[in-house]
Every structure is written in C-alpha cells, then in structure tokens.
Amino acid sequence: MTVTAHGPLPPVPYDVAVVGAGVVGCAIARELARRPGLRIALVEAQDDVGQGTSKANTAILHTGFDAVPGSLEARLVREGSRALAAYAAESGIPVEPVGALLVAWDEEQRAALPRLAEKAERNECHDTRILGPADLYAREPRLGPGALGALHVPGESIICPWTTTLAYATQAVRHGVDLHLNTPVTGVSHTGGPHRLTTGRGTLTARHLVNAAGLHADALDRHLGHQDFTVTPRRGQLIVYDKFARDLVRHILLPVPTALGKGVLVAPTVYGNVLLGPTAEDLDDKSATGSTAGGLALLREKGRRILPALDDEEVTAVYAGLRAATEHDDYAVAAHPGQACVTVGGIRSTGLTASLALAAHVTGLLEDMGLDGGPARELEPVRMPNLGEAFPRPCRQPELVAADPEYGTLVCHCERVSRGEIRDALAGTVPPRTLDGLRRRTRVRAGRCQGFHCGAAVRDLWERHRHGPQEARA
C-alpha cells in the first residue's frame, strides 16, 4: 500500500490495473480493495487524484430524475445517490440536501414540466411537484422576473467533490491499493498473457485493466482494437460568486434540460459559494481548460435573467472542467472478457453521484470473467476533514483547539482554516504534491482574496514540510 510518484514501477504483475484516478477510478479501486486477496495497482497520468473532469464537477449529488429512463446511468446514479449519501455521512463529506427547481421561463418550457415529471416517476423519483408561480417565486424570492413555474426536485443535494475522491483514494491505499501518481499509460498491450501498460514510468503489468481514463479513456480503448465511442471534450465554464451572494439562493435552480446537458445554473456550494455555469462547449483540444472572455459574458447574461442580483455579486474566482461527452446518451460501460479488460467511458457530471454504483457494477463484470479475491471485506472508516460551511470548522470547536491548539491559529482567515488542518493535510496518505492540492484539502487560499493575505504563509509552511525550516529560510 503505497502511493509512488517517481521511480521504477513494481516489477510482480499486479491482479489489477485501474487505470485514471478520477472519482470513479478511485471508487473503483476502493470496492477492488475490499477482495483481500487482490493486487491492486490504481494509475493516475498527473500527480494528484481527481486532477481531471472531478475537480471541476458541479458538486451536485443528483437524484437521476432526468436520465432516460432504463439506461446504465439511471439505474447506477439512483443507486449510486442513496450510497454516496450514507458514505458521506459516515466519512464526514458535507452535504446539504438543498433540493432543486428546474424553472419554465416560456410556455414551451412550461408545457415540458409534466413530461419531466412522469421522466422523473419513471425513474423512481417520486416526490417531485409542479410549481405555479406563486409558489415558486415564494420560495426563492430572490428569482429573476418572467418565471411560468417550476418542477421542484426536493432530493437534489449539493456535496464537495473533492473530499469524496480523496476519501475513496485515502480508504483504497489504506486497505493494500498502489497509487501511482505521474504514470501516464501510452500503450497497452495484450496477448493472451498479463496486459503490460507502457507508461512514462516504465511498464507495468496486470492481469486485468479497468480503463477509466477519462477524456483519454476512447485512446485507451484503442489501443486494445476497440472503436465503441469517441470522448468529444465538452467545455463548462462556471463563477464562483462571493460568501455574501450565499442568502441569495436557497435552491439548486435549473434550466429545461438539452440535448447538451443541464444548461446553466444557479446553485450554493458547500462551501457558501453560489455557483454560475457551467457552458457546454464541444472542443478537440482535450487539454483546454482555460475560461474565455465570450464564455464568461455568457454566464453573466444567463445569471442576470435567474438571479438579477448576482450581477451586484463579487466573484472571486472562474474557473472550467471538461467533460468526457460522446456520441451516445449513456454510459460507454463494457466488458471484454477474451482480454480481461472492461472500459468505463462517457461518464458525465452524474459520474461523481454514480461513482459507488460504478464501482460495484465494474467489480461484478470483472468477477464474471474470472476475477477471484476471495470474499468481500468491511473497510475501515474515514474521517475526512469538513470543508463544508454549514458545518463547525476546528476552530470553532473549543474541545479540539483546547487539545491542539495548531487548530486554533487560523493561516487562511477567509475560509477560516488553521495551521492543523493544514499540518493533516501534508501528513495524510494521499498528500498533496501542489499547493493547489493543498488547497483542495483544505480550502486554503480559496477564499475572497484567493492567497493574497495567506499567500506567503501558506508558501512557508509547504517549503517546511517539503525541505524543513533551514531550507526555507534559505
């Protein structure tokens, strides 16, 4: 159990290859880890879990009320939904069951709602309603002028995505996974023996591969013969608004969806943010994730009509993720047992929702082609550190500042986070390499100033952990 970012590759082929540690890579590893008698090896191209489409999700925890009904993805989001939610509450991921309205502002859209509404029965979503206006501006007053109506969505929740990846990363390298961090896979081959991936790190065998690349994960694909999708990248852009615009909004607000996803939203954070995106631009670059000037316009015009009051909002940061969108409308999920080998593709913003499921639906298609690790085992629990707002922070804790008090002396005031957790931070399994890692743990220069103030603190204390005091004065 070990997680190696440079170095040779351990020569012994491992039972099991993981390839991308994503949400859903690292879920998956997580479920192989409770099979005690498996070898695991869960391998990631950057130097961090969640690097990729996770740490840019819409941090939504969706009910699947709008997935088409009896599709892979419907049936693993209701499924994944109700498990992520019990594993959050016991590994202290915060969520905030904030609910959903997806608002009509034209007749068309208005005609839409019941239809949605029986999508959302038939996928066993059973206590949606629809809203007139009155009801609905009663419940957010603060909604733009013009709305026909709502379809209220009470199980929608908000939660971090980042603690969740790195909750199911730190559990799986606990219980015997391998992470290897800076290993990008740029061949695989397999012929009839163990699959030997070659990768900037040398080559790495095992008998069975799970592809869960990613945007990368149609490459992946091809290079065992495979030509069942092709990964578009799909660019949403989002704004994170300022703490203060937090009473604006009470509710996830949604559009009618699209063809191309959700739309643009209006939705709180966890963290007491409110949220403004994302767009959805189909792209070839698969590495662009730079916001744009016609992007952001469009985000600001789009949220002056939902919630005319976040144009009087600080922003305090933009940012965008690309999602692995393809040519099919639902999940690219299949087993190849001839080359022990199963691919999970085209997973969109519902993977980090569907990731538990996931997990336990591509463990099963591996058993089914011979994978035995003997019977599954209970996984000790994780305590992650609360990032979320509505939740008491160390500092506020009298109890655990008086017994250290490093969790009593705030580095970063925006987003009140102490020299404790940011000393748990770089300590933990899976520690961060960067300081925007860092911040993913903690939130750290997060806030309004986003480093400004904490900026050189923060710097110092990475440098003393990374090379010890002497080196960082010098």
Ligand SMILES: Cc1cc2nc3c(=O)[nH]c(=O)nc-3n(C[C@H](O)[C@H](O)[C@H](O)COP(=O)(O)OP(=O)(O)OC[C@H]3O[C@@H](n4cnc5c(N)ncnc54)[C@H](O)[C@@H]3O)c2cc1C
Contents of the next structure:
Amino acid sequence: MTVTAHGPLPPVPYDVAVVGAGVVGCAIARELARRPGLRIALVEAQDDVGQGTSKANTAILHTGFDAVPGSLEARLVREGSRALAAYAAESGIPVEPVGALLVAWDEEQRAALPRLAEKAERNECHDTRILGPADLYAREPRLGPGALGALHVPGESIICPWTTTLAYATQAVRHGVDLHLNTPVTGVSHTGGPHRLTTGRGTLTARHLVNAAGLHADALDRHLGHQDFTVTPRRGQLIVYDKFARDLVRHILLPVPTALGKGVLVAPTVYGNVLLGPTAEDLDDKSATGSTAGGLALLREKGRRILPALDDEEVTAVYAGLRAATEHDDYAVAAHPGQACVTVGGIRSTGLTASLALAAHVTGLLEDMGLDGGPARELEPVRMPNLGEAFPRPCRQPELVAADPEYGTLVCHCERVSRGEIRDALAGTVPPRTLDGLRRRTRVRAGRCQGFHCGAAVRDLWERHRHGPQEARA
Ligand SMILES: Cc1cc2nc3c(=O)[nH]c(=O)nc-3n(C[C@H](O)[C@H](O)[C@H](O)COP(=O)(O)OP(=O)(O)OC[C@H]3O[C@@H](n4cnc5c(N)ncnc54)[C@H](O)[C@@H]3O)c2cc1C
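Shown: the form predicted alone; wanted: the form predicted together with this ligand:
To see the whole picture, the full complex is given below, headed by that same chain.
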C-alpha cells in the first residue's frame, strides 16, 4: 500500500498514470486495480483525494431522468447510479433514497411536466408520476404557496460524496495503486516511448495516460496537442442549514430545469442538514470557490419561495464548487490511441453519480488500445465509517463502546464524533493531511458550532498524532 506526498517518484514506468484524484480519477484507479497485472499511479496536485469539485457539490445520486437521451452522460449516469447504489450498500457509504419532486410554479412549468416524464421514460426511468397540488402538498406540507404540481422521481437519492471518493481511493491503494499526492503535473511529453510527466516532484513515466484533471483537463490536453474543449468554471454556491431544519423537507425539491442547469434546489443531506443551492455562474477563474453576498442573497430569495420556513432557520455553513462546464452538451471523453491516452473532460454536474460507469467506460477504452492487465478480479470490499445521520454512529452502538471505550468518548458533540473515530481516520489507508481532511473523514468540526467548542481538543489530538506514538500515549 503506497501513499506518498513528498520525495522523489519511482523511476520505473507505470502501466497507467491517472492524473487527478477526484471522484472520477479515484474510481478509474479503482477499476484499473481490478486488473492484477497493472502498475498504476494516481497522481494528484493537492494534499488529499477529492479536494477539487468532488468535495463541494450537491451530493445527489441522480437517476439521470433529465439527461439528454442517447448522450454518453445519460448512459453513464444511469449505469453509474445503479452501480454506486450497490457499491454504497457494500461499502457503508450513506445513501438515503428520499426521491425528488420537480415542482412547477407556473402554468408554463406545469405544461412542461409531461414532456419531462416522457424524457424520463426515454432515460429508462419508468417510475415517475405527475402529481397535482393536493398530492404534492400532502407529500411536502411546508412547501411555499402557489405550486401547481410536480413530477415525482422516486429513484433520486442523497449520498455522502466525501466517503465515496475516499472509499474508491482506499480500495485502489489497498489493491496496489500508488497514490502520489502533492504532485502537480506541469507538462507531458510523448515521443514514442512512455509518457513523461513533469511534476512538482520530478518526472513520472507511464505507458498509458488518463487525464481526469477536472477543471484543468483542458490544460493537460493542450500538452498533448488537443484543443477539443475548453473548461469554463461554473460556480455553484450553496447554503447549509442547521439540523433543526431537517424536518421541514422530505424530498429533494427541484425546479423545472433551464438551459443553464438543474437550477436551485432544496434538499436534505445525509448528515441531517438541509441544503439550498446551487447558483450557476460562469467565471474565468478556476480557483474562485468563494461565496458572495449576491449569490447568497439570490439563494435565500429562491429558498423563501420554495420553503418559506427555511428562512428562519440557522445557517451552519456556506460553500461553493466549480462545475467543469465546456462548450459541449455532453461529457468530453476521448480516446487517443496513437498517444495511448484517454481524456475524461467536461464532467460537469453528474460526475459523482456517473463515477463508477465512467471508470468502466475509460478502462474499456484503454483495453481497446491494447492495455492488458489480465482478467478482472473481484476486489476485497472496503467498509467505510458511517457519517450519515440515518445510520448509527459508533457512540450509539453499546457493543462497540463496550469493546472499545474510545468510541464512547465524544470529542465533537455537535456531530457526535468520538476519539475512536478520529483515531481510526488518522490511521486510515489514505490518512488526512490537514484538519479539513479529518473533517471530511469524520465530520469533526462540521456541526453547528463549526469547531468552536471542539476545535482545541481536535487540534490537540491532531498534533499528538503528528508528533508520534510516544506523545500520543502521554
Ligand atoms: C455545485 C455543484 C453541484 C453538483 N452536484 C452534483 C450532484 O448532486 N450529483 C453529482 O453526481 N454530481 C454533482 N456535481 C458534479 C460533480 O461534483 C463533479 O462532476 C465531480 O466531482 C467531478 O469529479 P472529477 O474527479 O472529474 O473532478 P475533481 O473533483 O475536480 O478532480 C480533479 C482533480 O484533478 C486534480 N488536478 C487538476 N490538475 C492537475 C494536474 N495538472 N496535476 C495533478 N492533479 C491535477 C485536482 O486537484 C482535482 O483533485 C456537482 C458539481 C458542482 C460544482
């Protein structure tokens, strides 16, 4: 098991280098790890997996009911959704199949519902149903006044995006993938032999290359001479409401979609909060993940219409993510057999859902160009720590606490995170390198006080861990 974050890179060529350890790159590395004959490198610029778009999305496991029928995205979202639901059950990734309601607020939107139901049919989503206002308000009593009806999509679910990425990475590393963090790829040359990747930690060579660099996939593609697409970051700002708001909403409440995207939604999260967002702002800056007063005001105005009572609830956090939008209406996945390379670009608003299907698709493209790692094997399953509110945390499992009292010693009271869970995360296969990484693995400091009460205790545990076992035992 190898995870490196500094020092020189191995000199021997890999069979495949996957650039970008977001949810997509980690899923691809995991799928490639099923071929026992391959040496695989997963190369990430930042100090953790899932630090790009994959850490800041709306966390919905889509059915693909509203995808463009016949597109690559429609197929991969549909297949990925089923695959991830099964994988989540096996791996302990929290998922809640709450279903979605696509709410019509005016006559034009109501008139669009049959068309959307028919589109859902074409996307093999056969269980949608149009509801009148009485049915709709019976299902969502706190919905704002004036809704005329809705399309009910029972298959839409909420999921934990952080655990998903971490589960893929953990399983990949346990099956031989070398994860190289803090390794930004700044250049690629391919003149016959293996690819030579210039990185912040020296040169890495690989016979095949997968470009899963998210927002920067276009820049990496340019190094190989391709101009197939340009990424325009589309910012989505979101507001997270306190857990007291959770009872206000039962489903994912979606608007009727527009050309700019899926629109502003209100949805529960698997952590027991309520989410309002995202905005859709096309920007030039691929690092503009800040929230703005204007963006938050717009969200609150829309939220007031959808669920008026939400406006009185406490806000726990705000965040923003950047979608890798391009000039194309579909994913920009391209095989370049002459260069032994696959580009996985333009994975905009559905990449979490489609990740496992994208991984299978990309692996197929690599095999078509001659990659041979032998027959695919079953991987040893991983069991991830539960971060979901609907499933018991360790401190609520008496048998666990009796066997290991560290699970009964709470550090973060808002999220009920125990010392035992923090200890386990710090000793994980892909351990955190920052307190934010620890938060994504445990939810410590992610609750209503945002670390005000537990911050010092968490930092103390962190420092003791960093300075070695002697001090940790002291
Ligand atoms: C607001 C918002 C809401 C969304 N909601 C949903 C949703 O509800 N459901 C859903 O399925 N999807 C959703 N998405 C989409 C989903 O989050 C993305 O499609 C997915 O995270 C993309 O993953 P990725 O691995 O391609 O990109 P990223 O997560 O961005 O990963 C790319 C990685 O590549 C690394 N990298 C870049 N350049 C280099 C380089 N030169 N060298 C080394 N490493 C490099 C980056 O550091 C990064 O870690 C949403 C997105 C946003 C922004």
